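First comes one chain, alone, set out as structure tokens in the form predicted alone.
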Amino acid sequence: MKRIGVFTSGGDAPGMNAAIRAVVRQAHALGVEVIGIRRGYAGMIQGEMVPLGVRDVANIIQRGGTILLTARSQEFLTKEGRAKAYAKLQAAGIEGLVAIGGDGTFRGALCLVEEHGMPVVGVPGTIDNDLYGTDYTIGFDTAVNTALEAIDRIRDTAASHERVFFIEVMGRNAGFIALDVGLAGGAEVIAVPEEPVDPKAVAEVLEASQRRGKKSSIVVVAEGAYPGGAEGLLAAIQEHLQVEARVTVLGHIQRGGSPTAKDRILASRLGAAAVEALVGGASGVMVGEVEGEVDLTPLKEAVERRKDINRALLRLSQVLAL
């Protein structure tokens, strides 16, 4: 294998640039050319490609976002669109791909493998941490720390005004961010999609806190934990609260910013491992880190198997909220 492509797709995640850097430099060390594909699958279809050398990826390890840009592509969802993308890859002499992204990115990559025989190795880059086959995904640690800093600031205001704050974090189908942020931030309640949320039970927890003398509380809500998110949950229990309550939606602030050391190291390790796997003949797999070791998981398994949330931590958060 003499020439490979690398691209980022779907939602951006802090650490994607560190992964791109690692791909380019590991490939250079192995004597393999790298072509950067801009704007994900949309750019692949349009042939938006640029050669990447070791100097092209200098001074990006600390940057959030992705220098290759990212986009959604409705056309790639069709067989005709994927055939166009494959034709562009062939024309550019690309013999294999490193796909950096999440669930949607890997589903698209799997189609290229199955329909056109294009070798692809995935690198898990998503703040949601919802991919099976890796303990952590690139961007998760940064997102947690970004959200935690915001919650620490909000807690100061909550205490000063004796209010309850319902804080919504990202996580439409997975509650990993909510769980880690809630536990680290001392939240009284953590609502995640993996567990049914009973508004009455949430109200009882907050009422019990008030009876114990607490004048302010934090409720962390993953966006997909309850219909309407944090706003919907507050509306469902508003009449039971004896103190003022406010909602803060952290939104896309969780995606941006310079990646933490942990994300930079994870991205560097997995980006390099992806190149080694691809050049070594692997395809249709995702590189991940499991118990400190690099592991390969079939892409199909990575996107179809559900990654379980740590329910022991969820129970611990309930104990520590007393």
Second form
There are 4 protein chains.
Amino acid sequence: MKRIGVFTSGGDAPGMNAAIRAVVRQAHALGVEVIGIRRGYAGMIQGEMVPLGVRDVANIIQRGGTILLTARSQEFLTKEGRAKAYAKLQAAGIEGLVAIGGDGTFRGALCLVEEHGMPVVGVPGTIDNDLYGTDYTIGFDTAVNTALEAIDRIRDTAASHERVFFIEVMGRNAGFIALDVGLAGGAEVIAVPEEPVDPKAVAEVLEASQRRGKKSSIVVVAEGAYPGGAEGLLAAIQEHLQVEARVTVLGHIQRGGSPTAKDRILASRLGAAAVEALVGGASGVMVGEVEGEVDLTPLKEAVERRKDINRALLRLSQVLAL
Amino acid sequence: MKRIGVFTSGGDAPGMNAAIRAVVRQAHALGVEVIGIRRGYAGMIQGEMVPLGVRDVANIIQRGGTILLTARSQEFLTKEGRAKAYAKLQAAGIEGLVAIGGDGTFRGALCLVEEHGMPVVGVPGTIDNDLYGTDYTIGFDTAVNTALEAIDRIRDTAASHERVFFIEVMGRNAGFIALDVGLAGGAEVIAVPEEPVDPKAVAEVLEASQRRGKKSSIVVVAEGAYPGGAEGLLAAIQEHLQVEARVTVLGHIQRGGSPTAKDRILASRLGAAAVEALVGGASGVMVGEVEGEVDLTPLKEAVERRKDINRALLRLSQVLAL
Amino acid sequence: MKRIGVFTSGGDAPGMNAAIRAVVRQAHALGVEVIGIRRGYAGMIQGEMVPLGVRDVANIIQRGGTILLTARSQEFLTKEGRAKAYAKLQAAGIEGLVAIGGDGTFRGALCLVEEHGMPVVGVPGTIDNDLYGTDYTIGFDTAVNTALEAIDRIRDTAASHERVFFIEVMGRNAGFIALDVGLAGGAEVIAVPEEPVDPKAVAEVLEASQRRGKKSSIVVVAEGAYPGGAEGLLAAIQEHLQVEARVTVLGHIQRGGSPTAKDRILASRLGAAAVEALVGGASGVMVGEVEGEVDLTPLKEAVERRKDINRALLRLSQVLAL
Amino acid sequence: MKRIGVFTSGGDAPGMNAAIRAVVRQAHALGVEVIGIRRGYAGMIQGEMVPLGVRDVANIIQRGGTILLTARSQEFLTKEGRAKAYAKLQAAGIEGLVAIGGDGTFRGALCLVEEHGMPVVGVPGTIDNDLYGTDYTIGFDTAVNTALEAIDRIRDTAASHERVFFIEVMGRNAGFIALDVGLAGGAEVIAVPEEPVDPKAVAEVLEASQRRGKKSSIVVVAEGAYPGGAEGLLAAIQEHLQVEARVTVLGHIQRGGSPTAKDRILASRLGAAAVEALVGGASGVMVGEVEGEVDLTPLKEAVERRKDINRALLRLSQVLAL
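Show the same protein again, this time as the form predicted together with another copy of the chain rather than the form predicted alone.
The complete assembly is shown below, putting the previous chain first.
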């Protein structure tokens, strides 16, 4: 393999730049050229490509977002679109791809593998941590710490006003962020999509907590844990609630910012491993970190199998939020 | 004056604790005792009081929120409520008050001065910076920097996805936060309550910016700048807009967190000055910092006169957001 | 077991408070009382004890340092001192201990177990991550991120002035902090105690890097990697170096600050697990997290066996720092 | 004036990039071209110049350091060196200069004005805040907050170990950083170059504080306040001191990082004002902000007159550090 392409796709995640840097420099060390493809599959179809040398990725390890940009592409969802993309890759002499992103990215990559025989290795870059085959995805640790910092701030107000705050964090289908943020933030209640949420039970927890003398409480709600998110859950509880409550939706601040050490290291490790795997002949797989070791998982499994949250931690959070 | 009371009221603001610390220690240095009144006017009516010695305010200069708590009181809005509060103050031997808060706090304080002759000196503690008689209020600098940090994060995503973000910051009647955050955050448009907001003009600015090659933009909107805030403004523009846009409401994260150096210094200075003024016989006034010097302003003026935003900075932001 | 004691000892680490909170609340959930022992073994000898209820540990999960304080005790190093300490524990009705700290703490704990049969379970709380039996110690993740933030700042200056910076991080006997910080910070060279450091080789790496066009570089040096630390290493290299170089010793800022999500979760998990183990009859063991699961390791092993750094990551850092 | 040059020189300061951005965009708005001169006077002599368009300064307002780099130049200290530099400026068609830096930068600028009649307007960019003619210099607010954050971290350890910490901050000739950081950090003692430091008096303050029950203390020392800095001061006191004390030198972390809102706004304002002044015919002056308004001061005065620290704040810090 003489030349590979790298791109980011889907929602941006802190650490994507560190992964790009690792791909470029590991490839260089193996004598392989790297072409950066801009704006994900949309740019692939348009042939938006730029050679990436080792100095082009200097001083980006600490930056949020992605220097290669990202976009969603309707056209790539069609067979014709993908054929166009493949033609551009061939024209550029690209013999293999490193795809950095989440499950949408990997579904697209699988099509390239299956329809055109293009070798692709995936790198899990998404704040949601909802990919099977890796204990953590790149961006998750940063998102959790950003959300936690926000909760620490809100707690100042919650405590000063003796109020309950319902804080909505990202996670439409998965409660990873909510669970870690809730446990680390000392939340009274953590609502995740993986477990049924009973508004009456939530209200009872909050009231019991008030009776024990806890004047302010934090409820962390994953977007997809309840219809309408945090706002919806509060509306369903309002009448049972004796205390004043407020809602804050953290939103897009969770996506950005300089990556944590953990995300930079994970991205460095997986970016380099992806190049090694690709050059070594692997395709249709995702690199991940499992119990501290780099591991390969078929993209199909990464996307289709479900990684569960740690339910023991969810129970622990209830014990500790006395 | 042998004994004074101190309390915080209204929305909490970072630096309130630094102000309490300064009040207690400056009073101690002058041989005056300090009683902390908890939960603002609500606690005053209930007689929730606690003596504050110099060690009781140790290690709080860096904490957000307020150790004295804050609350809103319906009862204090009535003459009877205020009479009850005054009786409690008398019973506790309190001869003067330092009131830390915003305009609601000061309106209440004025009633105590006028109806009961209780000496009160106000300290401007609110993130909104909307008080006449001080260049900055305690908490404003921290709120601006917190919002700015959030915008820096969102810009990573805006740039990576080439999107426009509408970010709503606090400020129902005043655009101070929006202006500073927008200028410091490199916002394309800053919408403040002090100036009419024309959706069509906003759309034109954004389109012109896209034509010049700027792919992502930030629009900062003060809560009260447009009906419905950022969401409302985007809805009014949507049809004219060629690019994808998202809304983020920063909300309560702007209130909390450890105060900046500037807020701690301002709080220290004004807290100490309030005690000196009170002990020196002042009443019905607010201490403020004007052009670097401590100044006294009648509470009535502080509340009723309007402090304007710096319109030259608003124009500058338009020049610089090319 | 009706009543247990908890204490922190040795250098403070972010997350110790989260561990104390977990110990108190998990014990409460099991119907066991908790006594906080202040100032480590020194306070144990003096009988400085205070009952800890669930509300006493409210709002501390996010605080750095330790509310129980810590100290070093010469007296406890003697048999007589330990007998005194044991007598105080008996007098207070304490039937078991949770010891939060590093290897010095655990050596002391082992003596209590062996000489007096006092049941003790250890919780690994130290920023150094140098304990066998746990993948990470409480405080390590925070220390790494704090040091990384400092390096990101210094890189601004390094890049602007085109200089080399030698940055010393904590780690007298172990290179865990240096390795993670160096890899995440994009350091050109990482000097750790686990590998011989050849000044001439370091100089060559830096010069080769300059020849490749990299104008500024970061060298991360663990305290114990070279005689005299970063200062010593630079002195040994100076004459071979063509560029201007500066030294910064990060020092104590690495110990403090609000713990990261990861440290709070680890502390919560291990604090709770320690109580469960102790109440379940365990003694002379340390709770740790190994490959994501809670595990018990004899204190003797935790202290005597050596946990190695990940040498693959060290080599990766050399590939990526092109 | 059709074309101007802009450069940064001396120690880098957070906000320099925001100033460069303002210079470029304000010039553009006035129809004036901007040439960026790299590496300060050294690059000027070498003719390292690059045209700066409005998009070249996009997305830099939040970055620390300086995209134009900075350097020290021995050659520019000679008349010949300056003549060479002037020739390069002429060759490039540069009719005026905006010089961003501190007093060394301005001394150099004055020579260009006096020897060659080159119009120059200075912008105060230095973390030290030691320039006459502006209440604050660009970078000062960020440096103070960075140092304060470090002190907040160290206080966790100081409190947990009941120790005294001597923390050295930047400031060889001026105590601005030390004063603000010390006051905001609740320091027991603040040692500045502007006031004589008596070790015995410092020891007495610390002992009195211990007697009052304050177990841990922070002493903030400006580099130039005492021979040998913090280390020197502690050595001079050691024998009088009953408690354990440690030294931390904050060093270069104070220079870097993303600028605060205040520094970005100040930089935006002064960068734009410098262009307006230059185009309007001003030369040999520095733009500054005095009592909230933009003001011009002769470079000679800016460099030679001494701006004093606020001694009232120094006394206040002693009252509040009870």
